[in-house]
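Okay, so here's just one chain, in structure tokens, the form predicted on its own.
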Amino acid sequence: MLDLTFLGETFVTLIGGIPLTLQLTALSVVSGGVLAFVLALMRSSRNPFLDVPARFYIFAFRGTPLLVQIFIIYYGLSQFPALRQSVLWPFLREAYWCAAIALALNTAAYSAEVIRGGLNAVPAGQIEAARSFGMTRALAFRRIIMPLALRQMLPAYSNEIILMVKATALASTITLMEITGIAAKLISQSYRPVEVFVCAGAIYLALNFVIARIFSKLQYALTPEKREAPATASGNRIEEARHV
């Protein structure tokens, strides 16, 4: 039988991760989306000297596993003396900088291509009308094309806020106390595997079920059709009684 008491006690202990976890998601996707986008922007670029580097570094950390990035950043950027001798190591050297900055670069390539896709999406002809009203280039992406194409992009790009909250349990391999590094130090304690993952699979989904919601509500407020259909249909019921 499940022992109530110590799983109300290893959740409680797990909480103490969540902040931890929270920090390491908000500043990977913050660094990592404005590295995305000037990815984005250099793919969308003809200029060959500008999108064959965004080509291979989207290609590089996409075929690669995370795993082996915080690895490398972590364990193999100190063989370099000019790095020691920096003004980056007194962060390099630290887990939590290096953890923050490979989930930053690994997210960086897959919402590059996202975002990407998301302004390849928005219809030729709305550009096209944008120009015909005289709106320069700079002023058209400002208030026609990002627009259209954060609409786009949002469902996937939450799905990868949520992978990154997931990321961040890999930050426990180089000794970050997260949610992950504090359940693996009470199962080295207790030797109960079974209860303390399950209470951090829950802390998890819950964290993803709110961030779910967050982006489902963004996406409502973003989308005016959707919150029109309710209130067109009534109205249509309306008439028909009317008629009637």
Given for the second form:
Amino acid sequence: MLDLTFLGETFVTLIGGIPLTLQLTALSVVSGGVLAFVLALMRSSRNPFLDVPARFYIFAFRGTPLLVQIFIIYYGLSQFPALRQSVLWPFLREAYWCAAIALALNTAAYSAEVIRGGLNAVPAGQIEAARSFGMTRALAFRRIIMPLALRQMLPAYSNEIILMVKATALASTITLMEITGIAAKLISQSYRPVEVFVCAGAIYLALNFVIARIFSKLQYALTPEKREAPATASGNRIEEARHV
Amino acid sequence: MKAKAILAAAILAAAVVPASAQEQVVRIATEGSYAPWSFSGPNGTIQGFEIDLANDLCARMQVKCEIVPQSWDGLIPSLQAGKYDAIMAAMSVTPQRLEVIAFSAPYAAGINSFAVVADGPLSTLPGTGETYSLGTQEAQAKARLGEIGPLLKGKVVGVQGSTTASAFMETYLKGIAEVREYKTTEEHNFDLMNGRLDAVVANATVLAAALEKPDMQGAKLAGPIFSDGVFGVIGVGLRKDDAALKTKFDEAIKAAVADGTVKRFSEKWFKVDVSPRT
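Alongside the form predicted on its own that was just displayed, please also present the structure of the form predicted together with the partner chain.
First the chain shown before, then all remaining chains and molecules of the complex.
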């Protein structure tokens, strides 16, 4: 009943989609991350001319489905002849760039809130201490606030990256042959959706497993104080005594 | 003994009669975005060639029909999963599909063609206005495709994924043009008009209908019309174990083809006769 040869072939064909999936993820996470950082700073600003546009951007991109955003960028923008004549068209003509742009703009909105959360969670006492040592605001931000914020936002941010890996599947709707695109093609040739989707799911699972591991290692490296102290001989003895 | 047999027959009859008197419901899936075969009309209801035909066939089979729209990709899997009983979605009979589902007698022939932008480089594809059967005139068709091939080099051609159009590109023009697969013909038509595609291949009836819309002004059919072969004939898709329904559909379709009903609907919706040539 379970056709191992077919599963094997499917698996090998789907692996061909991994580079495109990872490219789209990397491209959108990196460029979206930069945009998110700017947005987070704008959101934290007391100047309404910075805060309000950032608020609106985040509201708009978090409040609409990514699929709709991809379609608006791919099919919607191409409707305007002015745009088709512009210098942007060589980029927007390609489904690849449309998908990357949509994914980046989308993740920027979510990541901005993650970064802002990280920044807000830095204890006021730490900032005051830095300032009282004579650090300028910029220096305090670079040496104290940002490292702490980065560490605090890591779990939420790893979540966002895993979501992005899965979101690249939507790129298949605009003709890109990443893992899901290839899976759809294989299904149309074989009419065996269960086997193909199980393989595709397993590949996404493996990719996200690696990403989750990388982040948990990073988390471990960045929080030395949360590790258990190396057990000394005397410490062990006390533990044992307690158990008795 | 005899009395017992009569009694048994009576019980059987009693059990069978109400069941057959009760109208059987046949759920038919269609694509609903493939004008003029099946599409959403201005008031939101599904209409088109296949809807008219389905209603006619159901009347002939004396069953009650429910027509449900379903995305193209999901048609065969959902049929197999028992979500409905038949597919009428301009689905060509292909050897691959025959491995997983059964087909009724054909109710239409598949005819496909290229559409291009009228002022683009492909506007004068050779063979425009000609029709070739890939079954009986494959040599002539291949000769024409031999002339078309070099023109398509480096061009981008859109097809709807998992259709006979993609099989056609795969069989006759493999590796020549870049082929992009879309979910619907509407999407590839859109990209033809905004310049992302140089040509599309799709069912000629569907293209002809789409070209009448204002947003496809400036596009036209080009090159020959191809039929049979990879495009095959179009039948009702059925589960393999549903022999009883297949017999019913076969009879109804043969009758509808014979008395000109299929031709009438075809000319109403396509302006041409797509009824299967036997």
